[in-house]
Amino acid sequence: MADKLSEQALVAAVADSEWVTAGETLVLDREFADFASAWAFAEQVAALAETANHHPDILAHGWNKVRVTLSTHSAGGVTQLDVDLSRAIDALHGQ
C-alpha cells in the first residue's frame, strides 16, 4: 500500500499545477470547446488511469466540463500514485 502524502508534500505536488487539493483529494477541472473534446479528454484520462491501474473518479458535466478527482482510498488521502497520474494527465496537453 501507498503511504498518505504529507501537507508539505501535497503542496509541492499541486505547485504550479492546475490541481488543487480539497480535502484528502486532488481536483482538476477543465473546461473545453465543446462536448467532444470534453468527453475525449475524458476517455484519455481514464486509458491512463487503466493503464496506471490506479482510477480516479472522471466527471464529466455541463455541455464542455470533465472534473477529474484523485485519491488513494486505502492510505485515506493523496499518495505518490495519485501525483504521477496527475502529471501524466497534465502530460495530455503539454501542461
Second form
Number of protein chains: 2
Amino acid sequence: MADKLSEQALVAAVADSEWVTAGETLVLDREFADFASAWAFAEQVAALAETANHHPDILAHGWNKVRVTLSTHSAGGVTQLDVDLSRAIDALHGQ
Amino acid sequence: MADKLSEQALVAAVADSEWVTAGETLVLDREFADFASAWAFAEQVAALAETANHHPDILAHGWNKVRVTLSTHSAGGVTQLDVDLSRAIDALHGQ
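Now the other one: the form predicted in complex with a further copy of the same chain, given that the block above is the form predicted on its own.
Let us now look at the entire complex, which starts with that chain.
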C-alpha cells in the first residue's frame, strides 16, 4: 500500500505545477472556454483514473470550470499514487 | 429569463423525488456500484445539460458517488429551468 508522503516530498511534488496542496489533498483548478471543453477534460481525467484504478474527485462547476482533487483515502493523505496521477493529468494532450 | 421559484413551488417541485433543496439549489446524491457506473451517470447528466444549455455542477466523488447541484445563477436561485432539468435527469434510462 502506498504511504502518505512527507510534507517535504509533497512540496517538491507540486513545485512547478498547477497543483496546490489543500489539507490532505492535491487540487487542480482549470477554467475552459465552455462547458463542452470543460467536460472533455473531466472525461479525460476520469479515463486516466479508471486506467490507474485510482479515483480523484472530479467537479465540473460554474459551466466552464473543473476541479480535480487527489488523495489516497486508505493512507489518509497524498501518496505517490496521487502524484503519479497528477502527472498523467498534466501530460494530457492539449492541456 | 426564468424567474426564481417561490418556496411553495420549490417544495412542490421536489416532492416525491430524490432531489432536496439546499440553500438556493436543488441537489441530487446518487451512489453506484463502481466508478464506471458513477461516471456513466455523470456523462448522461452532462449530455442533458448541453442539450438544455443549462449546466449544473456535477461532482464525481468517493469513487462511486455523484452529486448534481442545480441552480440558475442569473436568477440567484432555483427556476423552472432547474426543475425541468431535474426531471430530465430522473427520466434517464435505467435510473
